[in-house]
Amino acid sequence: MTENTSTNKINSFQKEKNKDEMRKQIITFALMIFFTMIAFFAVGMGISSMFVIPLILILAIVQVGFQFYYFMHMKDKGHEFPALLIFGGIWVTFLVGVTFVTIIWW
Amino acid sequence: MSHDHSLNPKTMPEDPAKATMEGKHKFLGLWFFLGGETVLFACFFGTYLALRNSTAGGPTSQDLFGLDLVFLMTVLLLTSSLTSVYAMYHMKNNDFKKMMLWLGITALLGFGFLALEIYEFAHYISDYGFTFRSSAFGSAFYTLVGFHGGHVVFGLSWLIALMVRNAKRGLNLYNAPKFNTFALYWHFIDVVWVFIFTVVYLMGMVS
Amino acid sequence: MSNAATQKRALSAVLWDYLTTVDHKKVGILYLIGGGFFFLLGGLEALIIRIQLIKPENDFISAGLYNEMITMHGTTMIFLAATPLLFGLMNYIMPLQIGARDVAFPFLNALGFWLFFSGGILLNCSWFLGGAPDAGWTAYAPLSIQSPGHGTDFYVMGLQLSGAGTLMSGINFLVTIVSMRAPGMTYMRMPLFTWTTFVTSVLTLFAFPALTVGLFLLMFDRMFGSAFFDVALGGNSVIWQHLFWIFGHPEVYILILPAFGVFSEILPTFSKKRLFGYSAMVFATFLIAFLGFMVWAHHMFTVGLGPVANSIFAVATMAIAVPTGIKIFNWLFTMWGGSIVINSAMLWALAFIPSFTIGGMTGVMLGSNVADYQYHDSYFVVAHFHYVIVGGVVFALLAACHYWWPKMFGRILHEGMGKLAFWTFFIGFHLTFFIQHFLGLMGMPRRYWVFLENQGLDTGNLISTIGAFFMTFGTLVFLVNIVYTAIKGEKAPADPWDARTLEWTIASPPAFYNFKQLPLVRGLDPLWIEKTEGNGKMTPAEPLDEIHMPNGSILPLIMTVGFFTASFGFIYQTDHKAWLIAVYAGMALAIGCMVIRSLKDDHGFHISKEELEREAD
């Protein structure tokens, strides 16, 4: 008997943890409707090129860390050689974006 | 071995993901995995940076591109990450049925979005006689969006086999591993979509 | 029923096991059997260009098939021999030294050897099917876009076989450092050959997507009418020489770390004193592996990129001697002051210093962009980088033949024949490339076809060919002892060089589950803190229990055969539309494996304890 309840005193924490993390997912997601909206507002209103491809490039940025982080559970522990990975890959990729945009013609 | 008896509440480790020595490597693996596709979509993106003004005469970004589709199709595959989500977290929960009524959500938007993008390219092939070998912009938008979009093609068929051959099984932990992982790439899909979205359609837009 | 009938059905069961295998092991030892096929035929490929460059405008064989062969000689050596025997003494070795049972995904790794092999037998399937590539082993555009027949279709999907095969095995070899290490082998008490490869395995996974995706794009070029180097069209041919060398560069990397490995255990063992500097090595590898990844456009410094770029590039270059150096110094450390053994494996090693410092300092010289105009396509770049790749990764194999043959065979390789096949080679090697610098500064440049007579080329070009039949006896000479060993050999004890790691606590060849019960380990060099402290052996971390272990598959074999038609469709589909038959059939082949594999449970087996304590020790 009180082993039973104790076991389902564990079920009920780690229930109530996951129901809290999914809380969060949600607001993730909001966030980052919001922010696609944000973008797509910003480009059909058709606001200076100037100023608007930094912000659709900084909104995208924030939205994929959100993937990352929350969706991917990047924040959680044992994700060290996961993100080290990710991250050795993002510079990777900035490398690469700065180079295709800077010095391939000639 | 306890792998192939379905989970119950007794038995449920915090993580049925992880808790095997096979699902951490699959965990890992596809992580490092993911890795290396970062990679190769910035190739992919480098490359559609450096050529896509270069329309040889032909039809140009501003010319193509609509918003409204643009945003229907990110809505459908941002949703289906959030739907995937909830499907992990009943794996958590062990809830098998909702598990699998949520990645069935998934897979129907998946193939919403999928719809979407092959009308869009059969919109611009028929209606703009913009192809693959019009111009070297050409090249690069279509193997860009349609790798992204042959990554959604794998993983759809990938989801799809999991729940046929786990319909009857319950989740244990030989295969809870196997769906998070198919999660995790179906985020990873999403990410480059973001990307797409900003850098090729919104960004083609502006410009 | 005879003796022979035995014998053949033995011989079937031994194909059948490794065609099978998923033994981190045996596919080790298949891919050295692989890759040392491959470096036969590219060093064949090597003599060839030697002899044609023998003499004044000579005529052995035509322009057209010397550029086949040039082509094929990198490579061959760089794709098909280097990467794939280095991968095959990391499978082996590096799993034995972390002290695991196995690789983490032991079918992947099966995948990815075969997938290799199978792109190497496809590339060199072109030299019978109307000739092999012949764009240059950089395949640059657009040279490669026009290149006629089918030769530069064969190395497209040559290359994207074997470079998937190869992303897979890196991917693996990552999780197996992180997560199946013995208990006690804490990241810092990892062996550096152990290092490397875990620094080798992450540059391997960010830069082989780029060749793919190079590959990609030459293979849509040629294959499907898109532009993506086509001028007319917009299209831009800078873009592949980048994709190209983002991958290329850090390859360099890819080979040569893992051969500073092979040296970091040689030189400790037959010195008799821990590695000097270890972190510092540890530090150094990560930090050529960063600089490695910023330095790929030194390739591209008369592309005319701009001063700028060139200039930043030039600085991130020689930025990467500073860790190299280190690591010179510690090797130096290491041995100073030592009880030194000079065998085979350290008569390798001890040659290695010098040599690669030639090649390092050339390679300084050429990093600096202004004077690289100079140096650029002419024979000075090629003795640089057959100086730091022979002198540097291919030293490191035969070193780490001779090194880990007792363990990998059970035999000790002849040291007589060891120590002609090392001076013949080493003195060949130098006679071969050290003249090549000098001819390149007199102007010959690399890739022609032939010279002209009075050039003041004749005598080099002479002795560099002479040269060239010396490192081909030194290999005659390292094969024939191979073969005496397997005959005749001494057989190995567990530990025959008195060593440190754990590769060497267990029996030699290892019983296919390695370890019995995973040992402990209490600190760097694990065996070697066991003698000093009296033990001998490995205090094990564990009760003899069961061990769990992954079945065979052929699956591997049969997804590769699919990905193998497949490739042949594609490349003669360009000529008559029915070939699109192979690649749907080849493909379904490939896809219906992995289905057969996602959907069929596989658990694995497990020895019993009983059959375990029936082994001996």
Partner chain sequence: MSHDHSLNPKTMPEDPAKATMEGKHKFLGLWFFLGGETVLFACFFGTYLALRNSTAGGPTSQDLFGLDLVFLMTVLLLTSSLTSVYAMYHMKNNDFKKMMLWLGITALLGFGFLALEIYEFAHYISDYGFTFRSSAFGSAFYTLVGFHGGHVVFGLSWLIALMVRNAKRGLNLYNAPKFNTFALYWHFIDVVWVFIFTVVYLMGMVS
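Under this definition, the rigid core comprises the largest set of C-alpha atoms superposing within 1.5 Å between the forms. Residue numbers count along the first chain shown, from 1. Please read all numbers here as calculations on a predicted model, not as lab measurements. What changes on going to the form predicted alone:
After superposition on the rigid core, the Cα of residue 92 moves by 2 Å or more between these two forms.
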Contents of the next structure:
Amino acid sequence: MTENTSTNKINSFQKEKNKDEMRKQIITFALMIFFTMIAFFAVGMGISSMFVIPLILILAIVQVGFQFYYFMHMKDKGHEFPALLIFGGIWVTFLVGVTFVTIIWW
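Please give the corresponding structure for the form predicted alone, as opposed to the form predicted in complex with the partner chain shown earlier.
Partners and other molecules omitted; one chain follows.
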């Protein structure tokens, strides 16, 4: 009987954890849809490109962060090495971009 109670507590805990995880994913998905709508409206309304381009880039970076963190499960244990490779690739891309911008402007 004690074993059955223990199993029920574990199942209840796991169900609550899954429910919380699903809620976070739905909120994140809704935010990404909202960010996409902001980008479409900014372009569609004919706002100056000096404002729209940085806005779209910022929204894209935020969405990539959401994708990595929530939907690719980078927040979970056991994903440290893939996260290291992804963030290393982002760092290399940033350095290459800075290098090219520096070469072009000087």
